[in-house]
Amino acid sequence: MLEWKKDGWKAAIALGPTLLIMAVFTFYPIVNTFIMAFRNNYKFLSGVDEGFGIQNFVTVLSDPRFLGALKNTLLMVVVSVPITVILSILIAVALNSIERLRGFFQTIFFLPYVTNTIALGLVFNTVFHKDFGLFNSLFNLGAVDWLGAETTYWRAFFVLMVYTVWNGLAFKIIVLLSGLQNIDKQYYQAAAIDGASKWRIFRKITIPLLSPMILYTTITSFIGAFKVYTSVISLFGKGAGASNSFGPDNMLITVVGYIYNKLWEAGTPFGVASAGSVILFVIILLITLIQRRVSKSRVHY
């Protein structure tokens, strides 16, 4: 306590400028997008509104683009986290198996995290191109349009996944291998004396002191895939042709999609985005609260 009073001031000079930009960037717009979703007509440039209410939750709730929105966006985040998840486990645990070419292969799994999203768009779009697309050549499957205006919902969801779990593993695999590389050897050691197998090491061993990165992971990947929405944009843009329009009444719009399009909608009042982007945090805040509940008898700190 001495020392708190006594360097208290030091900290905070240092934390002010962080918790300056924080609280006009980031706690301000929070606390009035929450205000503005139960402001009913609410127009933004002129500040008048129709008193306080539900309206804006009744008209998003009610609206059929947000419920397919909020289904694309259920449907993604189902089908993505437990194969990126997956997946980021297995390829941690081969890369802390071997020493030599280890940073080798962190590099070339971290360069998606790092790299512009868009242009990460431009290389699957060459790669599932209809006419030239290597995806087509590679399993001879002819002209498939699978991102143009003849694509259908099924095949542009298999190329959001692929992209999706693909651009994913980046950061997970990162955050897995360097938890593996905390876990005392002693374990593995005394288990190859006892004469276990891999798999039991791997199941026994491996994934109960690992499950605190585990969890950490699977909740951030949860929150990422509900807010997905660049990835969209950067494989198909706001339009592929007019059967598949992928605009305002797009096949595979999600949540934030759908929050962006009424957010610039004419006529549309800037509570009604407002009210979408609080449904999107109460859902998300309460699958981590159900994730953090569960988990509590699983992880092992």
Contents of the next structure:
Amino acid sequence: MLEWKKDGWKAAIALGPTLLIMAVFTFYPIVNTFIMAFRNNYKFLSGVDEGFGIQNFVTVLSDPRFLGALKNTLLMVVVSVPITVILSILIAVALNSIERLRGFFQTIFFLPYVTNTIALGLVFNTVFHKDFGLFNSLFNLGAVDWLGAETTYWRAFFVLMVYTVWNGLAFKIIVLLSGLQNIDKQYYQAAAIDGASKWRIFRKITIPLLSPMILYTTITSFIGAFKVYTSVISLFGKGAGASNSFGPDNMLITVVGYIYNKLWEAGTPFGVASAGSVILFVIILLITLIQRRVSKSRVHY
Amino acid sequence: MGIFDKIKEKFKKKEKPQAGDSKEVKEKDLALESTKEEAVFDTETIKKDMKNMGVEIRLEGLTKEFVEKKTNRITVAVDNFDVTIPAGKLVGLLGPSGCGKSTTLYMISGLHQPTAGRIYFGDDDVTNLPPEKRGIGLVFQNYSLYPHMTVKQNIMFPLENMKVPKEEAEKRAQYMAELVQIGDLMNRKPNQLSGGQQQRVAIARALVKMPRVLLLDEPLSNLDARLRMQMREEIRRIQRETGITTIFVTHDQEEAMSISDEIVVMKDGVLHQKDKPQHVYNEPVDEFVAKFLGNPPINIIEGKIEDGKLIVNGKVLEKVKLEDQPIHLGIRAEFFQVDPKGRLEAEIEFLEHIGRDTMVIASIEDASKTFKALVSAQTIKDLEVGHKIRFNYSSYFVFNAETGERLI
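Could you present the same protein in the form predicted in complex with the partner chain, rather than the form predicted alone shown above?
Everything in the complex follows now, all chains and molecules, and the chain you saw is the first one.
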């Protein structure tokens, strides 16, 4: 047992550096964000404000650009999360059932996870290039513009989803694969004795026993999808601060993108960006809570 | 009374109140439920199912070799195994761990494919059939109940796979649950059950599809001593009530002896003896079987045959018609009696008083060569450690000292 008087200093030394760094770079900013969000017209440099209130939230929620960003983000979440989770389950199960070349395929699927986002963006820009892109020539589409100035909302959205799903698969496959390998093989033997078909084994044995991992990947992909920012920048970004970083007219701007832009917008108090962050935080919190509640009856630990 | 008579009776009882209603109404209405019940448990179905129960199992030249991947070394787990398991019997597959008994069971179940040899259920050659087509129920050593399903869902799972209508499946599951006495635990999850209860669920799940053969892999090894005794009797009872041919694997000779109709003793993948438990105990075919059965283990005393005489420690014990050779004399502890004129002289090393009887640990030549004799406490009351003692014995076995082959 750890006793404070005797071992306290040991614990303090062990935890100290991490706690210090977290206090400065995580806890303080979080607390400060909440405070700033409620300070009306707060000037960061001079430190003066016009009292506490919800002015920032009113500004954010009545800004059509924020609502547009929120709509974009929700759309990305709703489309990318189910596709990513379902695809990753299928791929993980398939990988788990083969013996030869498993390591090879595992590496292929894991590559995007360890590759630089900007590099991936460049690759996509090449693949989906209007004039000499692989995608257009492969499907014989002619000179369709996907990521350039002449793209449409849905075309750009399509490419973004392909990128997001493909990029998100890696981590989920690894998590699910380790979950699959932890399932006792004897359940499958028992199911074979019980005469279960492959589909029933998948539905009735694999999925339920994998459900904790599926819940984990679902929640993390929801959170990740709500925070989407870098993938849009890496696909459409023309450099920091450029006005078209989220596609033509910033049409694919996300909530995080909105918050970031607000930070640098001249004449906009920091409180507006903070309020945006708090709203995003509340949305993610609510969705996670709902997921946990819904999955309680469906997840078997 | 067989299990199907019971099922019949059970559902007759349930139908009775309906039958008591006016006949005309029943004829007119054709009450959906009662027709379903009749369709499910009519004599035809039962007869058909009954044919499946209690089938003879024949293993012919069954061999299983495992090849180690890296070194390509071949391990023969089961070697040219011939045995016939009579229909409707409870048979214990007994042997030390690693003797190939579980491998044999898994080959019968279809989970392992034999390297050579054939498996017959009655006249059907099932060697190349997948497990689900063999009509077997298997209870795994650690039960392998599906942790996310309730007891009821676990028991119903095989029936759902067979696409048995839900209503019938529920009835069969309930019947099986009551047969193994867990009828009131149907909505529990496996982790809310004790080991013995889990065992019962596993047996119910194995039996619910009316298999031809029930296979149990070390069924009692995960239970504590008291539960073990209880489940032993339970397995015996369930087997009697269903009349299903049952094979169980065990390394515990006492367990095998106590409930089996027959036991099959194997070692290193080879069959040594198959017979009724008492017969195997009384007439072991070789030294291995003699040593493996019985507690305390049989005493093996080194000796030799010379000029038709059995000699131990320079003293002639018996006159035998055998060629000169070194031998092992096998005498069970309970074969000994204290007798002042007995042929076997020894020195008492230790006395273990166990109520009415006393276990005498005695040495012949030197203190390292001891044997155990279970004798009436009355007969040694004057004797103490260090005293000389003489024994007579009612029975003995003679084994070849090298091969272990039984000579007498």
